[in-house]
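One chain follows as C-alpha cells, the form predicted on its own.
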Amino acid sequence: MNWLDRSRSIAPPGFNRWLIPPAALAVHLCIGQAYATSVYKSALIGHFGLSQTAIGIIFSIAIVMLGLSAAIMGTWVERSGPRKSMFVAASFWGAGFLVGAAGIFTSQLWLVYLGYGFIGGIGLGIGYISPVSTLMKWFPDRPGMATGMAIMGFGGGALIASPMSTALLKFFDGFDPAVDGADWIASGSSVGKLFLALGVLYFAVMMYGVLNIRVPAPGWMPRGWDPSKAKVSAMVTTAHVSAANAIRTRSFWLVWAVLFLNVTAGIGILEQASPMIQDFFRGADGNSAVNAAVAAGFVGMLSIGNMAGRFIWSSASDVIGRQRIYMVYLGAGALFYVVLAFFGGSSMLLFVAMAVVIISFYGGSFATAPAYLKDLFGTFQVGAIHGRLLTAWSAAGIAGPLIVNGLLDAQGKPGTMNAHNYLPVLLTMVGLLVIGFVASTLIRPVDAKYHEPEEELASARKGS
C-alpha cells in the first residue's frame, strides 16, 4: 500500500494545480449526501416507529464523529499526506453505509447509530479536511476561493444524492404514482437497499479521487506570483502560530463560537428541510401542496445555494476580508430568517429564495474558515487547526438538531403541522445569529506571544 503515501503523489514539474480541484470534488460530492438525509427521515421515523428526535441523533452522531475524527486526525492527515487519507475517508465512508443497511434490514436503529453515524461519520471528518490544505497548498495567491473550490463539494452533495435517493427509493419500492399518490413514504427496507447502493457507489467515485489527487513540491509557487507583493491587512498575520498554541487564544475561540451558531441555525433548515416546505404549505384540509417530488427538489435547491455560497462568498472574501463577510453572513442571515418566519408562508417563491440565501450563508461560512485561519494563526499547522475548529460543527450536529426536533416535536406530529408551527424555530435560529455577529466583531490579530519562533519553525518543517 505504499502507493497512498505522500511521497508517491508529490507532482512531477509542469503539473497543472487545475486537475486538483476535481481530485477534491469526488471526496466532497460523496460525503456530501449528509445533508439529503431529510430525504429518507420520514421512512425511518415510520420504519422504527420512533420520534424525529431519536433518528435525528443519527445525523447528529456523524456530524459529532465529523468534528471529533477531523480534530484528532488532523495532524496525521498533514503528516500522511490526501492520497492516504482520502482511501481511509472513502473506506469508513462506505463501510459505514453497508453497517447502517444491515440496522435497517434487521431494524436495531443502534446499528445505524453506528454504521452512518460512528463508522461514516469517521470517514466525513477524515474526507472533509484531507483536499483542504492540499488545496491551499496549490493555490497561496487565492486562499479564499481555494476553500471554497474544496468545500463547495460537500454543500453540493445532496443536489446529487436527494434525486437520485429519491429515484432509488421510489424503484426500489416499486412506486405507483396512481396507488401511493402525493403522501407516499418509503418504505424500510427500500431505505436499506439504498444504503448498499451508496455504500458501494460512493466509495467507487472517491476513489477516483484518491488516484488523482497530487501535492506540489517543496518550495513550489504559482506562475507569475509574488508573496512579497500580497495585499497586507492587520488581520492577516506573516507568522505562524502552532495549533496547539492556537486553541490557548481568545481569536480561535471566537472564530469556534461563530461557526458554532452559524451552523447551528443553518440546521434549522437543512436538517428538516423536506417536510418543512410540505408543512409550511399545508392547507386546511390537511394536505399539502407539496408532493415528496417537490420537496425533493427543494432539498436540491438547497444544495444549489450551499454549493454555490461556499465558492462565491468564499471568493469575495479574499476582495473584501473574512471578518466583514462573517458580519454579511450572520447579520444578513438574522434579517433573512426573520422574513422567512413570518412571510415564508404566503409565497412559495419567497419562502424558497429567504431559505436558499440563507444556506448559501452557511456554506460560506465553512468554506471561509479555513482561509480565515491561515489569516490569524499562519500556514504551519493550518489544516491540524481547523481539523479542531471542526469541533464547533460537532456541536451544532448536536445543538441543531436537538432544538429543532424538541420544538417541533411540542408542536405536533410529522404530517400534521403548518408555517405557524416553525416560529419558535426560526426565531431560535435569529437569536443565535445575532450572538454570533457580536462575537464576530470581536475577533482581533493574534498576539505576537503565541507566534512560533523562528527556529523552531525550521526545525519542525525539517523534522516532518
The other form holds:
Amino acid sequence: MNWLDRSRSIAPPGFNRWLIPPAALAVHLCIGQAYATSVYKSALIGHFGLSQTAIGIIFSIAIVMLGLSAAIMGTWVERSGPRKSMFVAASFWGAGFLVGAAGIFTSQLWLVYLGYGFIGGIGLGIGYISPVSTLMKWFPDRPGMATGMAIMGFGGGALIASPMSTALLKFFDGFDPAVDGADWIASGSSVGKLFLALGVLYFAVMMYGVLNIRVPAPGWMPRGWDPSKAKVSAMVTTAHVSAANAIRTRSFWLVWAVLFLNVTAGIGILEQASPMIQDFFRGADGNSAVNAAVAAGFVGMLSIGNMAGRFIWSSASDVIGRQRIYMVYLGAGALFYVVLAFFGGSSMLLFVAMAVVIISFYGGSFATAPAYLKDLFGTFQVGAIHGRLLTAWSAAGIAGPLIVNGLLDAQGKPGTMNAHNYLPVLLTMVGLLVIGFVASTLIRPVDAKYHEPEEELASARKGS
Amino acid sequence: MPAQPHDAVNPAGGTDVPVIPATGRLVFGWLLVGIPLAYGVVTTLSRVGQLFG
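Please supply the corresponding structure for the form predicted in complex with the partner chain (the preceding block corresponds to the form predicted on its own).
Every chain and every other molecule in the complex is listed next, the one we just looked at coming first.
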C-alpha cells in the first residue's frame, strides 16, 4: 500500500492545481449524505417497530463520531497525507453502509448503530478534514475559497443523496404511484438494498478523490504569486503552531466558542424549519397558509442557502478578512434573527430571505474556519487543529436541539403554534450570537511562545 | 504514480515550470462532481417554486 504514502502523492512539476478541488469534492459530496438520513427514517421506524428517538440515535452516533474521530485522528491525517486518509475515510464510510445493511436485513438495530453510526461516523470525521489542509497548501493565495469549495460539497451532498435515495427506494420497492399513493413509506428491505448501493457507490466516487489528490512539493507556490507582496494583516501569521500547542492558546478556544455559538444558533432554524414556517403563517382559524409540501420547499431552500453560503462567504473572507466575516456572521445574523422574530410572520418573502441568509452564515462559519485556523496557526498542523475544532460542531449538535426543543416544549407543540410562540427561542439565538460576536472581537494573533522552532519545522518537512 | 522531482522555486514567487493544462482530466473531474450537484440543486429548486407560487 506504498502508493497511499504522502511521499508518493507529491505533484509533478507543472501539475494543474484545479484538479485538486474535484478530488476533495468527491469526498465531501459523498459524506454529505449524513444530512439526508430523514429520507429513510420513517421506513426504519416501521421496519424495526421502534421510536423516532431509537432511530435518531443512528445519526447522533455518526455526528458524535465525526467530531471525536476528527479530533483524535487529526494529527495522523496530517502526518499520513490526504491520499491515505481519504482511502481510510472511503473504506470506513463504505463499510459503515455495508454493516448497516446487514443490520437492516437481519433486523438487528445494534448493527446499524455500529455500521452507519460508529464505523461510518469515523469515515465522516476523517473524510471531512482529510482534503482541507491540502487545499489550503495548493491555494495559499485564496485559502477561504479553496476550503469553501470542498466544504460546500458537504452541504451539497444532502441535495444529491435525498432525491437519489428516494428514487432508488422507489425502484427497489417497485413503486407504483397508482397503487402506493402519496403516503408510501419504503420497506425495510429496500432501505437495506439502498445501504448496499450507497456503500459501493460512495466508495467508488471517493476512490476518484484518493487517486487524484496530490500534495504540492515543498516550497511550491502558484505561478506569479509572491507572498511578500500579499496583503499583510496582523491576524495572518507567517509562523507555525503545532496542534498540541494550539489548544493551549486563548485564540483557539475563542474560535471554538464562535463556531459553537454560530452553529448552535443555526441549528435553531434547521431543526424546526418545516413546522416553523407553518406556524409563522397560521391564521386565526388555526389553519396554516403553508402546507407540508410547501414547507418541504422551504427546507430545500435552506439546504441551498447552507451550501451556497459555504462557498460565497468563505471566498469573501479572502478579501475582507476572517475576523470581519465572522463579525458579519454573528452581528448581522443576530440582527436578522430579530427581524425574523418580530416581522417574519408579515411576509413570506421576508421570512424566507432572512432564514436563508442566516443559514448561509451557518454554512459559511464551517467553511471559513480552516482558513481562519491557517491565519492564526499556520499550515504546519492545520488539519489536526481543524479536527480538534470540530468538537464544537458535535457539542452544538447536542446543545442546539436541547435548547430549541426545551424552549418550544414550554410553548406548545411545533406545527400547532403561532409566530409569537417562537419569540423565546429566536431571542435566545440572538443572545448566543451576541456572545459569539463579543468572543470574535477578542481573537488576537497567537503569542510567539507557541510558535514552532524553525529546526522542528525543517525536521518535520524532511520526515514527510 | 512514482514521486517526481519537485518544482524549482522562483525567488520572486511561483514556479518556473508552466502549468500543464490537463484539459481532459479537468473536464472529467469537474463533470464527475458537477453533474450530481446540478441534479441535486435543480431537483430541490423544482420544489422551492411552490413557496411563492
